[in-house]
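Take a look at this single chain in structure tokens; it is the form predicted alone.
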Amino acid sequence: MPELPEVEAYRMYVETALFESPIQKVELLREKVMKSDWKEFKKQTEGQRFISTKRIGKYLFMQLENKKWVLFHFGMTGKPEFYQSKEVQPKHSRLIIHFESGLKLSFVCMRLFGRVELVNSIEQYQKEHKLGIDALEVSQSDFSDYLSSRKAAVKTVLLHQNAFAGVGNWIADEVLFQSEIHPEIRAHKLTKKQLERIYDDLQEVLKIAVQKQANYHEFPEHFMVKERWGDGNCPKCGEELKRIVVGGRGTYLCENEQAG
């Protein structure tokens, strides 16, 4: 599923042409990615030009000239797609923006679980759906706080999306690994030493996966996510990494390196 990192290698990737012409036509190809009422969809966005991007958690939003938004959710599986002549049309398109240059915007979507928005106001967005402050622009204090208020898991606060918006399963298995905290201690219950450390190693994580645009191979050696998935080791201790269901997530962790 994309997660932060993904969905910001993907806005950085549209901004790449975007703003280059204006849209000669939208077409949809599946109506269930659809969530706004399609001929205002349509109405609104066809002759006009993209002007900017923004990316809060998993959301990429697009700005029209009119000051709507156009927000794409890419669900489990969906991305954007830039391609040319209908010959090359991605497989699985389930929204095509055409452009008066001749270049066209992809939604690609193959179990269709994503989804496409028109949007009037970000911030009202937000509220309306609980959408919290994007993790990588929250603050440490705030982030602290939240936590320290919270009885439930530390593995399961971290997911929260109304208190940052963007920390998928991978992306907290690796930031208590890093920070040496195992994911079932009570939210409650940890220090300040320790909330400041997954704070810092949150930020670290994003950061260097929004780096390498979510290439998993090219992280670090001692990141826990290339060993995730099968019978992966630790890369610090060499043990076994276990896995455990953590609020109803599949979490991994090494217990003998994430005792505390």
Contents of the next structure:
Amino acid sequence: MPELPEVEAYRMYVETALFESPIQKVELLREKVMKSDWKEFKKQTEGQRFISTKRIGKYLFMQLENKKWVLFHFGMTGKPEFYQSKEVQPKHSRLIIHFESGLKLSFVCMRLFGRVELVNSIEQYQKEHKLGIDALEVSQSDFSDYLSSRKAAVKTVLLHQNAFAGVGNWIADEVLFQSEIHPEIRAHKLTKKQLERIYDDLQEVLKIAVQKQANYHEFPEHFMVKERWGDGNCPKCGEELKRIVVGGRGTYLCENEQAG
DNA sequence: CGGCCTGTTTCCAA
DNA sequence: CTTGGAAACAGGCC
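Okay, that is the form predicted alone; can I get the form predicted together with the DNA now?
Everything in the complex follows now, all chains and molecules, and the chain you saw is the first one.
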């Protein structure tokens, strides 16, 4: 379930066992998820130990002793999963990292939208792929300037990964609900005050979701996302939530609270 | 069977 | 060249 908070939870999860033992071998079960040259990936990873991790938006980087990074991008349905040799391999495993200790790390990805690749430099990767800074790091003024420069629906602009990275479909909906902004308002038409409110709510939603390790059962009562996944009503006024499509994505809102 | 889904990339048109 | 919007990608679930 990978938006910024989910990927941060994955980062902490892999850190629980990632550094303990060197990689014995890597095994590719579905070529589709391997974005780098497989032979090169194998050569650069086998025998190496992981030494650190870094997350930017929805991208998880894991650094090796040789300073190269293994990048996991989870698409819509990906997740990392450790398992022991005697345990059954997780369903939809696409790539397995075998450690010398016998522990294995699976890149699980049901729909094959996720990708694994070898990255030489994160800065270079960000430049080449137009990946912005993490959404938790963006400043109020950069945030406002970017939204003001875009004519698309505000929800669509929040999903862009190139100015600030990590916002996905449910977070965009939740933030606009908290800010009482209709998702189809054009971003450049927002007032300074509205932009400030959206920024504050974005930071708040991200921080709470990270703190709860993206476990939405533990989200606060005033969050709309719980209702959204439970087919429910507005936590503020009780009105039934409405589903529309914005930028091709399912979008939930309360028409009372988010009139304009 | 049709519709839906937490994401990105690619293609096309303006 | 930039921007916005739609389609494509894949598999499982209801």
